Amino acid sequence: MLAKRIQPMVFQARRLYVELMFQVMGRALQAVSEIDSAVQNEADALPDGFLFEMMVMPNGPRLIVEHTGNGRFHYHGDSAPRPVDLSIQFKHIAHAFLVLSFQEKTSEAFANDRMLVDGDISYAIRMTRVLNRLETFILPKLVAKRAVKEYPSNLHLPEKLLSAARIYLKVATNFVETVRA
């Protein structure tokens, strides 16, 4: 009987966690595109106006970012101004939770058939590299190594700490500005 009452609470807790992580990731993608030249180079290959979505199927939490040009992203929250160009979709909230809680790498989630890609696969690979780069900056090294396919050997602690601080400051500023609006 107790298990029947706990299951909905676990589902709701996972959903809230995924929603929060999508908000942080969207803002962090915008922030990292403002400060990191490697991310800007990856993003610059995307067409201007390119809309990227990451979501939980069928109508779960989502994040939308737009490539606005010059390697920069703009976070749109959970609503797209027009149809998206690329959508990476988790098949279930539990699958999203595994990836966003860094229990499973994105590449493993793809291999385990937990995600779908709707759009150009080359853009999906590019966006995955951008997400991996972001995670190497904002996560502790031990966690980042679990989250990304390959942790960069040339990322040294001073660069990591400075970049993480700049990203988190921009994310916090964006949250505050959103609350004020």
Contents of the next structure:
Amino acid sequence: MLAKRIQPMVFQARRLYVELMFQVMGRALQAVSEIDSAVQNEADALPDGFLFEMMVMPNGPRLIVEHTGNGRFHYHGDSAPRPVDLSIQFKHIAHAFLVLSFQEKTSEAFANDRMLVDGDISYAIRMTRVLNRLETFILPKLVAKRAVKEYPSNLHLPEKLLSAARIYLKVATNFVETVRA
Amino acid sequence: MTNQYYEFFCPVKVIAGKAALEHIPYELTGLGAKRPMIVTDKGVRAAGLLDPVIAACEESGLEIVSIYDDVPPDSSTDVVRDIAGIYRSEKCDSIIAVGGGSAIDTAKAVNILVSEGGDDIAAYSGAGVIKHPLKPFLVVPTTAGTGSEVTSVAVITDTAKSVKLPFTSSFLLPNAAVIDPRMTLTLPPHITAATAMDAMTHATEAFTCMAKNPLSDAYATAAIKKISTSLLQVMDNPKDSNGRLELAQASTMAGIAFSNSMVGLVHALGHATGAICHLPHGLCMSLYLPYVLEYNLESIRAPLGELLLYLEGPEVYSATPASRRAEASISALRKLRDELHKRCKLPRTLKETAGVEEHQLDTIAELAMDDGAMMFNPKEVTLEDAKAVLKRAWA
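Starting from the form predicted on its own, produce the coordinates for the form predicted in complex with its partner chain.
Once more the chain from above appears, this time first in line as the rest of the complex follows.
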């Protein structure tokens, strides 16, 4: 009985969590593309103006970033200025929650058919590498190990802490600017 | 609670064995089709492989309305549009693909156009674009390797834009795959070897990559056992129709396995090598398989060790300590490649192919990094890793 009563609240909380994580990830993608050369190299192969979307089917939360050139991303929030070029779509909010709460790695989610790719697969692979790189920076090592296939052995603590601090600072600044606007 | 989850789907009716071709009229009639078109290539026709198919249909009063026998090795949007035009003008109502991967992929694409309408196949490119069942479609494979008869994917080159267009939909799957040993009996030794190793790679990667699942495992192990048992027998006695049937079935089973569990680094490197150096796909699979298994070893030790049972049989498996079985599986595959090299000079290294220059390895590695199969490799592959595997495979 109690479980039935609190179920809508649990669903609501899960949805809010996914929305919040998309907002953080979108801003963090923009931030990491401004500070990390490896991410810039990956992103540089995308066409200028390339729009990437991550969303929950059918009309759930979404994040949209644009490659504006020179390996830099710009976060567009949840609305795209034109049709997106690549969309990674979770089949259900529960699947997005599994990935964004680090219970399932992104690669596992693909292997488990939790997500669909609409667009060029090679760009999806590239964006997954960018997301993995971001996660290894911004998550504590123990959590990051659950999020990515293999934690990079050459990422040492000073570089990780410094990069994480710069990314979080940029994310926070972006949040404040959005609120002010 | 475990996070394990999987999906498995294969609605293709498999019609396999002696006189399987003679089931085609019954199957088509059951699907309400009376005016089939055959899509094939010149090699298949020249080898006389169409004759038993046509005879089987005519004997049952089913007229083959049209035969298109000019599918090129790399099929294009123009070819697909032309065939669809013939299908419409001849008022056909079904398709029989007879051939290897290219003929089958072309027929899948033609089926999209003649079922969904229009002349622009590129409009249907991508995943999940097709929303309705297509026209009755049967596939008769003439090689034992690609597994295309049970995969929901087709790749067609857009000649105008010089890009490869992927089509993915469960509606692309044929209604039936007809596996008849007569269709592979005349395959030349080097194609028999390369296509069988393609199937072996499908099954091995299906069993060791990230999306493996209990159902695909069952198909993969059965396929490996059939190939290990029959391949060298067929190489020594090409007219062994029982052995040919075993290889053809293994190819279909490996196709069912990998289309439900995906493949990994061997395919990523193979696709890139094929695109840059134009080497046959099966040859690339055979070439890279042991090197990639060695690279992935510590991530796949348990499943790879299990495969020893299917590669070498119960006696070798039980005599090998559990801790050495994974290495023994790789040795078994190397031994098989050596035997194939003795019999038909199937290359074991990139140098032996004489089709790859050493300076191309970096380009191959870079292209492989963006291949979709990379996602399902059990180990995270960096560019340096890919280059190192290629270097080992060089000579």
